[in-house]
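As structure tokens, one chain now follows by itself in the form predicted on its own.
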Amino acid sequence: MTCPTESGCNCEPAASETVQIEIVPQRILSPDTSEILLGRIYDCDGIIRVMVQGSRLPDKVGYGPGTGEKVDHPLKKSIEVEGQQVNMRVTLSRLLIEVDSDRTADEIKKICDETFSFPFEFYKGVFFKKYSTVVDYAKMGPEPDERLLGMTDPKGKLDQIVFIEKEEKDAE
């Protein structure tokens, strides 16, 4: 398969036809609500990748009178997702999810309706990059992991990305 732009390049798309959704709660989620929401989302079949976006929760004060002091923020906690402890480095204020079908997207919308007691926005569209970018090439080389395309921050470090792999359920 070649590039859909018909520009003559030989770039390859990252994945086949999938559904990408964006969930934007009208409030910043607490770690407890984030844990419940992410746990229920990861229980769905057909989840390909999930990206949490929000304001950074720093470890130390970066400037001002308290420079270097430890930040004790009430939203900076560890949560458990799929049996793995994850340190919250950002507040959950936007969630991007790639799933394999519209049925899974509808299931996630239902989960959000049940979990949130406040309004939220739910969009379907294209939110993840489909092709390797210059930043992806610079950070990961010519053969990047397709799951990471477009998920790296130009100023960030690759070790800040947290992988949560779904465990295969035994079919008995």
The other form holds:
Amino acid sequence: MTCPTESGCNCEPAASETVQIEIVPQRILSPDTSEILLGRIYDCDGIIRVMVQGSRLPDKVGYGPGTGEKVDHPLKKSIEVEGQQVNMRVTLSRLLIEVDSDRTADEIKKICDETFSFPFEFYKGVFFKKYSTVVDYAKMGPEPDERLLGMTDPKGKLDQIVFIEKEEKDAE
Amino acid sequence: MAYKAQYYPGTTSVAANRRKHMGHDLEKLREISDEDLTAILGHRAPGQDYPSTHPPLAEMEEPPCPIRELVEPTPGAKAGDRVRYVQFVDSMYNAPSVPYVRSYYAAINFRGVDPGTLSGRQIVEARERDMEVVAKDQIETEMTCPARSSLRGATVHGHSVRLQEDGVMFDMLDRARLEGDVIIMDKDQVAIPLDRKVNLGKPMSEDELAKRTTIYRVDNVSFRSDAEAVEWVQRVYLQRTQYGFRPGVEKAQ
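I've shown you the form predicted on its own. Could you give me the structure of the form predicted together with the partner chain?
Now the full complex is given, and it begins with the chain already shown.
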């Protein structure tokens, strides 16, 4: 199956046998809860990619009479995921995860049940882009890594993606 | 019998609260000192005199005018104060007041004010000391919950954003936060840091917010459950559409 657009490009859609899930907690998560949730999700087998969405947490006041003043937001903390320090640039308000099977998706739902003390929404569907767009072409060239499609917002930069590599377990 | 103004129709608690806000029948819940108020508004330093934009009216030779004789100037206008603003943001998660109600409240109960209504925020412009009276009245009474309402002059979003885990409305610029069991504000309206921490008081509980709110929500009091309010809103819309508010025209046809 090739790109359905009339651009004539040869980009291939991302593999469709994976399962994509969306988690929307009813509250904006604190850094502590975010660390626990992401840590437990990354401990699962079969995680392919994770995207965090939320409100921006700026370093400085962007406009108005206070422009340039330091903000120092309590939600803007460094959290540890898989032994790697990650600086929170946005609040954790929505999670998009691609996993290898329904079994992993159910496992993640169970983790959410145990982690959140408030209601949350959990959906399965298609949440990541399937095809390379013009913006993706401009950023990543003619043959992009499929796993990077839909991982940045259109105004974002490629270097803003945080790579968290899972440690290989001993195969002994 | 003296006429009693009826500001809003409806039989539900939300309608009753709207009437209370508009009619200034408000319960005082907390106190804020004048110095603290001046600090969080950020228009002048606490303790500083009000800067003026023109001499006091008594010292100006005003032309003879029957309207000027008829209308008593507000204290701020009399002293020649600058025009300054206060802007409130109210969370859609059962904040006690909402922008439209705050505007009705300001326009009905105070003179010399210019309320501006937006979807998630509400601004009042007035002479500085008149504006401070309006701001203090709203902060000290049941019109404001320090966790679900906030003073924000710039970067005002938060109204429609989900709450934080501690139940406080999200603020990108971190002007106010929960410390212990009270809300502390250590920046002014436009996020310039203050040299003091202003205690805004305890946040309301979820039950109290549900009881005091002026927002219709399907998970609390829905608008459709208030038959009287629906009837009057529909009547106003119908008459505005059909007759342009010309009473009696419908009877003549």
